[in-house]
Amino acid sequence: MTAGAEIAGLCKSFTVGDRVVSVLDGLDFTQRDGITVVLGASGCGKTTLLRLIARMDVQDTGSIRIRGTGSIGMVFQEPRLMPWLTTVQNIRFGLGRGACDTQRLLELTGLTGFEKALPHQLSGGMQHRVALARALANRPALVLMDEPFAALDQLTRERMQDQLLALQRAEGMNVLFVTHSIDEALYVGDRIVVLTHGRIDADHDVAHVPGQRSRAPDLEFTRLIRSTIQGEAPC
């Protein structure tokens, strides 16, 4: 096992008005190599989990340990590019020592020829590629992805999913990928962790044919996961 997150007894709550709302409730989780998908309905604590791992917020109790050396890369739902910077400048923004070769990242993400383009000159899918390249530029020990393709149209979303899989194979990186889409989870994930009410309700390994992933729906797996998210026992 290389880079990844190890979480024990993680709790986080927020005060809303005059009441305390528990978001994560004693979460225990050890990430394995590959792409781990955290799947769940809106409000189940997925984004809060990523924010805590990225040190963008502080847990109430519990521990978070990141295996491996290096930074943590983060990809948000929106690209969050600097509008006055070119593609290359956005990728290089905040680079430290030991950073990846920018030209190689451009080639891996299909951005060759758009080095000097400003964000408004790029399509939505290309902006997300820049954001992904920026997240990888510092050779992170772990890449966190918070519903990164949710705002894209279906065709572009599928292309970005394939781009992610190609990058994961090329770079050997470990990814913690948050989504509320069961189809997306089944396609990109090597492991699916189902989060409900701040706890892990199910943990599934996804059996992919080596070198091949199918977009054909796995109806039985989909039914099982959906029943878990909805809190119903599968019949």
The other form holds:
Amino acid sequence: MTAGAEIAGLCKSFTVGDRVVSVLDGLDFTQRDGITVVLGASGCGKTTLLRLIARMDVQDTGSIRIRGTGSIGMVFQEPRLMPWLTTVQNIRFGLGRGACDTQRLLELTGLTGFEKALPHQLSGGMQHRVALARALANRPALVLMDEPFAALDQLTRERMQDQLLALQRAEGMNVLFVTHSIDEALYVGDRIVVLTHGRIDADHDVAHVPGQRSRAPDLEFTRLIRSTIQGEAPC
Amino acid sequence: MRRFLRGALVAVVVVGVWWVLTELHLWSAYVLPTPGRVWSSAVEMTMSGELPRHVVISFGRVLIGFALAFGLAFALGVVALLLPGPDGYLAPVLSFLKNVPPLALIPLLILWFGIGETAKVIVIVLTAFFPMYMSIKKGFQACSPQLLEVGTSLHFSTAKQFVLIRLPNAVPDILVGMRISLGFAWRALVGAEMIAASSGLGYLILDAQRMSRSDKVIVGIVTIGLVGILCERLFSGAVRRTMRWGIDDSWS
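Previous: the form predicted on its own; requested now: the form predicted in complex with the partner chain:
Below: every chain and molecule of the assembly, starting with the one above.
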């Protein structure tokens, strides 16, 4: 197995007013190669999990080990591009003089011809593609994606999902992809883990599920996933 | 161009009304000299080199005061961001100074710094400082947490996050503060040059008043206004040329 997160007994809680809310409660998880989708209802700790893996936050207890070498790329729900930088500058953001095949990334993400455009001159989908290219600029071994296409319209979202699959095939990186959409999980995922009550509640290898990578997913499997999520809701 | 023509039209109307009023002889020529008299004084003062000399001296003072005010505002803006502790001590002092008109400090400034350039520059600094300080502080502190998180995800140090995210993000706010301060600096000029000056446009106006030359007073006032407009136009033009984001129509 190449790069991925190995998590054991992960706990994280937040203080809201005078209440302590437990978000992750002894989560164990070992990432495998390919695209792993973390699926769950809003507020179940998906984003917290990604933030902890990206070292943007610190867990209360438990351990996170990043297996393998290489950096981690992060894609947020919003593109979060620097409004004063052009497409190329945004892709290279934070790299300094580090090597980066910007031209190849532009081609892979279909942004050729928009090198000098500022974010406000790009469409929503293009902005997301720039954000994706930025996350890949450092040639990461692991990419964390936090509901990256949730704010996009249906058609653009589907186009971005295809783009992600093509990029993953081309770059070979492992992806931990967070979403609350079962259809999206089935389309992009090689493996789906369902997060409820701060723990992994179900773990499915979907490579052989009928309807995987299809816009018409298997209804029975979809129902199974939905019942797993709803059975534990609200989380 | 249309904007310029509109401004020119207003100027023509004002001069026209002024000319009619002087022709009606409602006031003496001392109280309200004719536009022709003011024009010939302006030409005479320009040809003799008197007016350009005062303009250059005043411009230098504004430039020095403005630059010092910017440096101070930027430094204290960074302190306010990175060291909230010391800023807590500084804030009441700055709040006090903000509410004291710099002109009220002139007697003390003369006492402490004499009648040289220092006191004049300090008045300009004190006037130009606050709009820039407020804008710079706001610009640094109001940076989007989402953008800052991009830096966190890339494991930026505080310094790198400041240089690559906070500072460029604050540029539109900083420029707005600079623009307001530039206007304030010119407005403070007359006050600054009231400090026993022997040169500058403020001195020119006061000297003309003592000599009962209201035509020269008007030449001085108009020159300050025109040089101020020119400065602002040059500044706005440079900003619009170099900034391709965060600049709205109010800069045109």
